[in-house]
Every structure is written in structure tokens, then in C-alpha cells.
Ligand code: ADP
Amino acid sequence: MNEAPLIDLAGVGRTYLAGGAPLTVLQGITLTIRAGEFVAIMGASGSGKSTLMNIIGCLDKPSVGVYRVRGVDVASLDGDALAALRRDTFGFIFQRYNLMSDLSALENAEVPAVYRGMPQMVRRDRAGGLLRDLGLGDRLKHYPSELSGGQQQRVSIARALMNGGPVILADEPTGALDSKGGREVLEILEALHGRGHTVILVTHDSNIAAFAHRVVRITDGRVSSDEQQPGKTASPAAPPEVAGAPATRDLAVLGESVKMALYSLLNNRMRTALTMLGIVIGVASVVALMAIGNGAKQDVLDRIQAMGTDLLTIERGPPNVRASGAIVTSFLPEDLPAIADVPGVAMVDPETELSSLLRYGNHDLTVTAVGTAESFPAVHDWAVAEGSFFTADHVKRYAQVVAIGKTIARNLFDPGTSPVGAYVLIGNAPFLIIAVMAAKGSTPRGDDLDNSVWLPYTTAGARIFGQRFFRHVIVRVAPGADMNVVEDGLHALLIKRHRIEDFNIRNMADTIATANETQNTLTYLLAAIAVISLVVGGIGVMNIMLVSVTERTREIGIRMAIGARGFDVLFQFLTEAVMVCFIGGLAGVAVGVGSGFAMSSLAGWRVTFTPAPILIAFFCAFLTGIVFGYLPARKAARLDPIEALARE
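Structure for the chain I just gave, only that chain, in the form predicted alone, please.
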């Protein structure tokens, strides 16, 4: 049984659309090439010989007819199988060399082995060995711009041999060389044929075709002659096999993608910096604004918690009735012992506040006068800075004593002078200052807690407020007691005593939860605004990547010609987009953290950095690279190899 020919074309034709009209370049091509042959395809310019070469090399597909490689119909192969055929069977030598300008001679030569999955050290040694055999041992690190035309073509030959493909396709390999360089290239092709490679050479020069042992002439898209050169025979040898490692292919492609992404970023520094700027601003905004939002939230919660998290506040007026507390008399001193006896209640503190005028000497201050009990400091965890708070005895005997806040002490008394022992007028009644309270700060609404005075509720009711009832009662729950159970007990007690629900009970834990939810909403709103910057930055990445694909179309065609799959090309450009966003994300995190600390230092804002927002912002930047880089990468992966190679 005869072995199937290496290359077999039967009735192959190729028609293009030119200006909307069909243009037939090849028609009825029937050609068989066996392993070990050296075939020259000759023809004038425009005869279709280069199109035939592209079909043989699986860069193009016939419009009609059948093309088989080792008996396999090429039309039945998908994109990955065609890429594998180009990678493992064919080695391309182009007229214009088609070397990648960003890569050295050694790196250009080893690219096909990347897509074969050859380990890095193995492919580096093989590429170096091939270049040394071709007389370029001292040019391994030189870039194409630093090599002569003949040297560049030798690099192209080394690249064609890298994967040990049995077929060498040379399209006018001497067309851009002088006579000496052309002669050297032809001698190399002869040597490769002698080692068992099947060489297919496209030329219009009969002197070059004379090196082949078989000449196929193409005229007007048809085979006009197919002649055996006298004294020329096919090579009986077979080219040596080159081992591949498909299992490591994806790892090799990843390394190549990262390397090419870095080359591209470094070679276009200004464009890269401007592209990253949107990502940096977006990530920095998310990090900084989330830190500011978290800081504001924590500040509010700290102020609320400073009032006590185990407190229940019983307000006058029925629940969900606005302003009802102003017209309902709910709590009297007689209620206090009963409230204190509810299981789980540790302390009870009645309170009534009223804005009052305080006088000391020639100074007047508008302050908040609070009528309360001796339990106030313990209930609110409010320390006394100087002197002693009034006692139950003071309350019982309507004593005209008062404790003042830090703001009042600072405004009325000279530094170093103790207010304790001084008399002030509240309304028209004199009061002896017996204590100065520690600084407490402001409420979440911005009210200054230290601009207050505290006096026995009995005295306040009789001398200032003119009323016995309290505006609200603060209950401190005993440690370990269930807040909800205590709240239910107070509710039942007051319903029983008052016979109507003329009060409402607020749980401080609920207040904290509500404040937390409100601040979270504001923080998320800030983050959402910042994420818009990331989206804008992502659009910038997509635009730049589309420009990059356009600029590097020829490089894409070269990579496809030497065996890159569509996925490999997609992965390379996607890696580049992700790397832009990765580096931009890192820079954005640094800028965001720095901006947060700067705002804290300059404006006095509280900022709280937590790992979650930083990780989320960085992940969003990474995701931005994938989402906005996919479309340009997909466009690159779908390019036609022939059209890409023809692009200048």
C-alpha cells in the first residue's frame, strides 16, 4: 500500500471579492508533493503563486477543490487544528523576514517553540544552536534593526526550523537580499533539503528555481508545467523529530504573554501611563472614599456608643405620634421606684432638659439645663473631672447645687481657676458649682454635650422648669440581662400604671443599628461614585488596546503563521490589558491610602482603612482589565492570518 503524499491538491481554486466583484486567482490546481522533494513554484507577478503558497501553508483556504496534508482534508480542521498544522508541519521563510522588532534574534527564533510547549531552557538552547549553525553566534542578543538583511533572513530560517517541521515554505526568500546574501540563503535551503526537509520555494527567477529538483510553473492561476530537473532527486533522509510538551503549552504561552505585555508597556511608556491614570484614579477614589466613609461611620457610632449601648430610653408620648411628648404628662417621681424594681434594671435616671440663661459675673451663656438624679454619671459613664456630683440627699432636700460642663468652665473661668465653689445664676436662682464634668464632645447631630449644666430634678422642677414630670427616663440594663426582656417588662409595667400607652421605649442597640445602616448606605454611595471612575478608566483601556491591535496586526499575523492559536493571541492581548489594570490597581491602592492619610492629617477627618475595600477595589481593577480587554483581544484572535500579514 502506497503511503499518502505529504501534500495533495486536487482541483483547487481561489476566488476573492474585489470591489464587490469576484476575482479568481487560482483555478483547477492539481499538485502532489512527496516528502523530501525540493520544489520551486515559478510564475510572474500576479500569477497566483503566493496565493498557492498560502493555501499550502494553511494560511488561506481554497474556494473550491480539496487540499490534503498526509491524507487529511484541511477543510475538516478547525482553527486550533490548523494552528497545530502550521506549528508542527510547516516552517515559514518570508520575503520581508517578518521578525518582531521588540524581540532579539534569539527570542524571535524561539517563538514557535513557545506555542509548541517546549520548556524555556530547552527552546533557548535549541534556538541558540540553530542561530550558531547559521553563523549568527555573535548576534543572539541583537534586535532586527541591528542586523543586516541577510542576517535577518537567517533568523527567519532558524525560526522556521525551531519546531523541526518537515516542510519549509520559502516565499521569495532572496527578494530583499543582494546577490551574495541570496546565494547564502539558497545554499542553506539546499543543506536543509539534504537533511530531509521538504522545501517549497516560490520565486519568479529561473536562476533561483534551478536549485530545486522540480519546477512547477503557474500562469494565470493554472499549472502550466511541472518538470523534473535533470540530475536532481528527492532527499531520502527524514528531518529529525523535535520533542514537544503539550502539557506545558499553556504555561509557556502565559510566560510569552507576560513578556510581550511588559515589552509593549515599556515601549509605549507615555501611552501606558495615560491609560493607567483612569484606573489609578478609580481605585484610589474607591479606597480613599471608603476609608473616609468608614471613618465617619465609626465616629458616629463611637459617639452613640459613648452614651451607652445597654441603655433603654423611655420617652413621653405614644409611639409613632409626632410631637406628642410636648402635650403628654407621662413620668412622675412616683414612677421611678417601680421602674427600678423591674427585673434586669440596674439604674434609673430621669431627665428633663431646657435651654436656659446662665450668668456668672458679667458673662451670660445660653446652656442646656438638665434636671436629673444622682445616678446620671453612672448611667452615662460620664466621669467627674473636678469636685463631686450631687447626691441623693441633694435631690431630696431640693439643694441649689449644679455640675457644669467643660465648655462652660472654659468660657466663664480663667485657665487654672477652679469653678468649684463659685456661684452662678440659672434664670434668677443662684446655684453653687460643686462639680465639673469630663469632656464628652458632641452628639451625632452636632450638639455640644459639654455646654450643659446638671442639677437635682427636684430643684430644677421647682425653681427653673415649673413642672414635676420628666421628659424621659434612661434605664441602664444590668450586665447579662436581655435588653428585649427588660424592655417588655418596662412596657408591661407602664401600661399597668398609666392604663394607656402614653410613652415609647427606644433601644440604644436599635439606634446604633439604624445609624450603622445609614452610614453604610452613604459609604456605598461614595464607593459607587468612585466606581464610575473605574468604568471610565476601563473604557480608556479598551480604546488603547484596540489601537494596539491595529498597530500590531502584522505581529498577530506572524504569530498565527508560526503556530499561535486564536486563544493564544486572545490570551496575549488580554494579559496586556490585565497587566495595565494590575499595575494601575497597585498604584491606585498606594495613592488611595496616601490620600486618605493626607486628608486625615490636613482636614482632621477620621479615616479607617480595612482590607475589604482595598481588596474589592483591586479586584475591580483586575476585573476591569478582563472585561474591557476582552473585546480588543477577541478582535485580535479573529484576524485572518493573510490579511494580518499583508498589513503594513
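For comparison with the form predicted alone, kindly provide the form predicted together with the named molecule.
Just this one chain is shown here; partners and other molecules are left out.
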């Protein structure tokens, strides 16, 4: 080290601007203190002693003049460098102890070492050792409220020594103590000086000042006298160095932040629970609504898929013209062989549906009569439950045979009696039931597919519909054939045969894509609603964090005085906000999954949980913590340590 004095003030003044007229508290202070000195600063109350002490301890800055620590002008240092000085060089002892009430004696003493990056085990040991040396071996786990004033002040001395504390700054350390407690503290300070610590003691009591070897008097903000005490010498020893470990600093700060966040959340359980509720509801609604949206989508897609994905539907009527089908009469049985010959076509199935009256005995039913060909079950993968479907021969012969759907069979026949072999009237013509089809369920639009009867298109056209043409022709594409190529082939063929484009071809893949899109839009809409509730929850978090920062302003001041950087404070409050959102997010996922399952079992909705929405919701909650915690945390980090400490 060079020979620059430890502490060197030249022409230092301090003027407070707050509260109307500027108030000059210190002026022209020129003072040099060397390592190993024991200096008492004396003066009447209000003379500016604390202001001077705060400047020396780098909690405050001079308004005019230069203050150098070991030759370095503090005006040239940034916030982090000042924090490092407070952390490693100065050890503050306050009149009112300034311990953190949520922390035990041991934890309080440890805090400065956290900001120095001392590993937890090492700092535990060191804090314990210091407290034992100060006679508090049996009070390590006690909280400040369980300690006497003298004991609290000794904890604060241990804290000041935690990082070595080569310069002890004690601002009226005995002011709040009885004479016995005060003497103990003074004896400790004397002993520390003997071990090489530089001690600067502020007092208004000359009996206390007598312990020092140099007394500086302040009157009305100026140095009025500066005297050596006879018979006292500066300590030649240097205080032991304390190892720092900057590498583990961030980890130590993270650990402390998580611990403090937990304490804070546990100490305000009701408030924490209510704040979390917003996040829980937000995340749960994202998870549940997305699952419901996905379930609905899967449902629709499955129903479409069940109708077959390798089908092309040729509808009559020109493309993109609605409701013109009725006048187009060009789809005739003669087209079928030509369509079947198109390369890639595996099966062809013409269909015409018409709502018709079915009579059996004295029962009348309105059913969907479908005029179709023998290929119908194969094209639609529709199994025959009883009997057998009509054949090409039935079609050719205009046979009066019919296959009926499961719903009709159930409605007209007793269980146990087979409908096959019975006669029904459709329109006015009698038909022999030759098959019952397996149940198929409903269309996406909710029509019951099993409330249908299937007749040869020849018979249906002649006896019921009174028309030869078909409503649509369904083509099943051969396995491995390209849908689009087959579609083009059909298109070309029909243009050639009909000379005009009086048809349009629908591809199942297109239908699925459209349905997919529609359902996705719905899901995104649900997601948007859910995200809004998450944002509302986030605002709740921000609100509570602002309250928390206001409540804990003094704690922030203490932390800064003992070496926390602005970033450390920011990080601590951010951790608290993120933790609320993290725990809220976990609970929200649980509630969301739970209510999703509840919804599916109570309302019978299909819910599909996929990892993505759950992860996104959880990540959003995390992000909410950071975004909405940032503002309050920054407010905390920007607090002026002096003002924060002054707050009650």
C-alpha cells in the first residue's frame, strides 16, 4: 500500500436541498485519519456528526470538496465500487443497531459476507466464531426482538467485522444502551483498535470520547478542535485480512435472495396467497382452456378422419357457387364406368340423399334415404352388422332391397328380433330389409348417420326420388396414388364428358386443413383470454411488490450500508416476484390439469393436454414475475441508502 492516508477529507461540505431553503450542514471540513487511529468525533446534537460519518462511510457524498479513501477520490467511483468500499473497508455500527428483524443473530452477522461471495459454510463458521467471541455463543439462533439492546449491538459489531472491517464506523453506538451495555461496547471497540482496526466513533459524551486517542470536535458543521489525547498511541498492528471469493458471489447472492424471498412470503402468508391466486387463475385458465380447445379440435379432426382421408367427393354444381346443385342434372350413371377408369381410382360410389318417410307396421319415421351402389360399405369403411349389403346385381335389377341404420333398427324392432327379412315402406314402395349397418355416430354437424337407409340407386331413382342423376360421387383413391393427380384426372375427364365445369371436387385433406384452421383460431382465442387473466395476475404481483419495497425500505438501506450493490437489491426483489409467480405457476398447472379432468368427467368434454401449453403457461408466469417484478425491484435498487436508512 502507498503512503496515502486512509481517510482524507479536503474542504468537504454538505448541503441538503430538501424541504425548501438549502441547509448547509457541513462546511470546509478538512480531516485526515490514518490507519490504526482511534478517533472520536464530538459535537452537539444536530451539529452534523452523522452527516460526516455517512460521507466517510460512502453512504453519502460531499456537496463540495474532495473525499479520498486510500488516495482514491470517491467522486470518481461508481455505485458498485462504492458498494465494494462499504462492504470490504467499512464496518458500520449504528446507534439503533439496524438489524434485520426476520433474520437470526447468526444470519444478521452473515449478510455482509453474502455480498462478498463467501461460501455459506465458511461464512456460517466465521459469523458463529465472531458472535461467540462477543459473548453471544448461546444466542446464535435468537432474533433481534429476543435480544437485549447490548446484545443486538454486539450482533451488529459482529456484522461489521464479518468482512474484516478494517475501518469501524460507530455512530453513537452506546446512545441507546444503559451504562453497562455501553461500557461493554466501548471495551469491544477498544479491543478492536488494539488488534489494528481503525475506529471512528461519533458521540456527544466526553466520557465516551475519552476512550479515543484523538478527539475531533464539530461545531455548526465545522471542525472546531482536533486534539491528541495524552498517553494514547495508534495501533501498529493491521487487522487480519478476510478472504473473498468473487467467483461464488452470484451464487451467494442468489441463495440469500431465495432465502429472503421465502421469509418475506412466509411472513405475509395471506397477502402472498391472494397475490398468487391471480397467477394461479391465469395459468390454470391457460392450461385448462388450451386443453379444452385442443380436445374440441381433436374431436372434429377425428370425426373427419373417420369419414376417410383418401376420399374425393365430386359434387354437382360449379365450384364456388352455392345452392346451384338443384338445377344441375348432369351426373348420370353413365359417368360411373368412366370415372372408375381414371388411373388411381380404386372405388366409385354415387350417392343421393333425400329425407323420406319410412313406415313399418304403424310406425312412421323420417329418415335419410341414400341411393347408392354396392361399393358404399367399402368406400366408407362402414361395416355391416347383420345380413349383407346389396350387390351389383341388385342394382342392375332395380331390386327393392334396403340396408337400414342402427338407429332405425333400434327404433322399430325389439332387441333380439332381427330386422333382416322384414318389409318396410319407403315412400310408397315396399322394400325388403337385407342388412343392418354398424353404428357410425354423428357428423361433425350433429346429424345422426345411423338414421339412414341405403337403397340401390337405380331403385331409389325410379321409385322414390324420381330422378336419375346423383347428388355427388365419392371416389376412393388407390393406396399410394397421389390425391392431387387423381383429382386432376377426374377434373379433365368430367370436363371432357360434360363440356362445362358443372361439378366441383372436394379433397378430404382440404377439409381437414380448413377444420384445423378453424379450430386453431378458436384455441388461440381461448389462449388470448387466458393470457389476459395472467397479465391481470401480474399486475397484482407488481402491486404487492411495490408495497413490499415500501415496507422494507429500511432493510434495503441496511443492506446497502453493509455492501449490497444496487443489482443485489434488484435481484433480491426480482427473486421474490419470480418466486410468487413460480409457485403460483406450479399451482396453476395443477389446478388447470385438475379442472380440465373435472370438466371432461363432469361435462363429458374431451380435453387433450399437450406439454406445449403447460410449458408456455408456466414460462409466461415466470416471465410475468420478471416483467412485473422489475419495476418495484428497480425502485428498491435506486433507493438512496441514506434516505432508506432514515425511514422508520
